[in-house]
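Single chain ahead, written as structure tokens, the form predicted on its own.
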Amino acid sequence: MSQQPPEIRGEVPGKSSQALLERLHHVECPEVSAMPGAIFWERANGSNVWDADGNRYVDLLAGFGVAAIGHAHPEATRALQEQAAVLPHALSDVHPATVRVALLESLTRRLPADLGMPILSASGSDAVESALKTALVVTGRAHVVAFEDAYHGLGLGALDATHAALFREPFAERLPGRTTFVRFGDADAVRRAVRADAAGAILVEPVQGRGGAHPAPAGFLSDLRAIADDEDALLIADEVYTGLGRTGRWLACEHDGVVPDLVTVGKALGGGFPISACAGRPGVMKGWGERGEEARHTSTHLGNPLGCAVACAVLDVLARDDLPGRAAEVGERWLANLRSALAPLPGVVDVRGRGLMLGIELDTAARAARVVEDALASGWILIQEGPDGRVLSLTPPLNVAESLLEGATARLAELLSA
């Protein structure tokens, strides 16, 4: 697995990336096309990415948290290749693949308490849709309480619980409008909202990711668990970003000793292959009722054999190498080093996070944008997050070399001092 420092051979983006960007803009919808200044990834391994111009970078994002075991991990790659050679597709809810059983058993074995009976899907947004549907089926109540600055995906159901106006407003006429947003950390407001709206579910990220690497305040998740119990509602933990070791536990809600009724996982699960899951307590998942002649919640690629095979390999590596434990230890050291090096610098408001899900909050979005651009030019990949783009997001592979984290800290200190 590659753990090399950056090596930049010329300008960033280089001529090849610039040419590819121009070609892309001719053939792709402008809504999803890459932004000016984008580099085009050509290959990746471990903690490194190489662009079309041969520049080598350190990926401090793990591809939005996907490459938790590193890019192109040999065991995940081998699992994908071997599965592709024998069975790349099956008939989802009609005639499933044998490897699907293996994944469901493996995932259930790693989830805490009695969480299990997962519904597989292809994206984090899909997993949230599964959770919201399950909550409605079980409680009969459609209303949901979610949080300001929350991000749960862009499918219409998940989008209704995503807070940012940027994503919501263009599609407001299509949204059900069954979500009440309250301030993250305000348990009293949650209780009032659940009662006022007769909400069937509380949907929370244990650490807000796109919201700016905000961990839930101490005791908040326990308060949500108590409110859900008191009001006969379900507690849904959206752990698409935080789950599978990212914060130092298999699930981030374990830090607070809280077991949700439903949990979503994704991103890291497929190691680069799109696969996600919604799991829950047996009594909740059985609320869908007995198996019928036709499934009411399925899709063509549900339980795709390729994704299942890769996910089995990812879970095995996470467990064998104790990457959740490593994330806790390495993340604690890195957070302390970042605070020591960066907190005294002009423009730094806060350095926070849990495990290897950290954020550096700056005073302006313009300063954050300059740091991201200058970091990329010197071979370090990170992005802006938070509702106003002032937070530098850091979510490297869980097996990233600490020497690279030391290099990143030094480079960030240089950029923020400039």
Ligand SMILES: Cc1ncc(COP(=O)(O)O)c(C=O)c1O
Given for the second form:
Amino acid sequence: MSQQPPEIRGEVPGKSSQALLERLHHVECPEVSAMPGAIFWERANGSNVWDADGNRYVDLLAGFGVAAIGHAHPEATRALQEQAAVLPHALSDVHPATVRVALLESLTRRLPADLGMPILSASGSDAVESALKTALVVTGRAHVVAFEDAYHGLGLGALDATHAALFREPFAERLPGRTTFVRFGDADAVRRAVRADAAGAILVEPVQGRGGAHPAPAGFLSDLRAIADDEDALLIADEVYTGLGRTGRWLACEHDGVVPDLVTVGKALGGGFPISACAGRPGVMKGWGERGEEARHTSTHLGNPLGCAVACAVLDVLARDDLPGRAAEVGERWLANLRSALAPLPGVVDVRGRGLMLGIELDTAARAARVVEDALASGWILIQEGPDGRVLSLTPPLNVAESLLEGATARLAELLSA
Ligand SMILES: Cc1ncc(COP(=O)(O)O)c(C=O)c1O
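Switching conditions: you have the form predicted on its own, so give me the form predicted in complex with the ligand.
Below, the chain from earlier opens the complete complex, with every other chain and molecule after it.
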């Protein structure tokens, strides 16, 4: 696994990336296309990414949290290749692939004892849709309480619980409007909203990721658990970003000793292959009732064998190498180092996070944008997060070399001192 410092050979983006961007813009819908300044990834390994111009970067994001075991981990690659050679596709809810049983058993084994019976899907947003549908089927109540700055994906069901106006407004006419947003951390407001709207579920990220690396305040998740129990509602933990070791536990909820009724995971699960899952308390998952002639919630690629095979390998590596434990230990050290190096510097408002899900909040989005751009030019990949783009997001692979994190701290200190 490659754990090398950056090596930049010239201008960033280089000529090849610039030419590819030009070509891409001719053939792709502008809304989903790359931004000016994008580098084109050609290959990746471990914590490193190489672009089309041969520059080597350190990926301080693990590809939005996907490469938790590092990019192109040999065991994940082998699992994918072997599966591709024998069975790349099966018939979702009709005739499943054998490897799907192995994945569901493995995933259930890693989740807290009370959670299981997953519904597989492809994206994080899909997993949230599964959770929201399950909650409606079980409680008969469509309303959900979610949080300001929450991000749960952009499918129309999940989007209804995603807070940012930027994502919602163009599609407002298609949104059910069945979500009440409450300040993250305000348990009293949650209780009031659940009662007032007869909500069937509370949907929470244990650490708000895209909202800017905000861990839930101490005791908040336990309060949500109690409110859900008192009001006969379900607690859904969206762990698409935080789950599978990112925050130092298999699930971030475990830090608070809270077991939700439903949990979603995604991103890290497929190590790059799109696969996600929604699991729950067996009593909740069985709320769907007996399977009828036609599955009411399925898709062509549900339980895709490539995804199942690679996810088995990812879970094995996470467990064998105790990457959740490593994320806790390394993350705590890195957070302390980042705090002492960066907190005194101009424009730094806060340095926070949990495990290897950290954020540096700056005073302005312009400063954050400048740091992201200058970091990239010197070989460090990170992005802006938070509702107004002021947070530098740091979610490296869980097996990143600590020497790279020390290098990142030093580089960030230089950029923030400049
Ligand atoms: C907490 C959370 N939920 C859901 C999603 C949506 O996942 P996807 O982009 O795979 O649909 C994300 C994506 O960042 C996320 O952070």
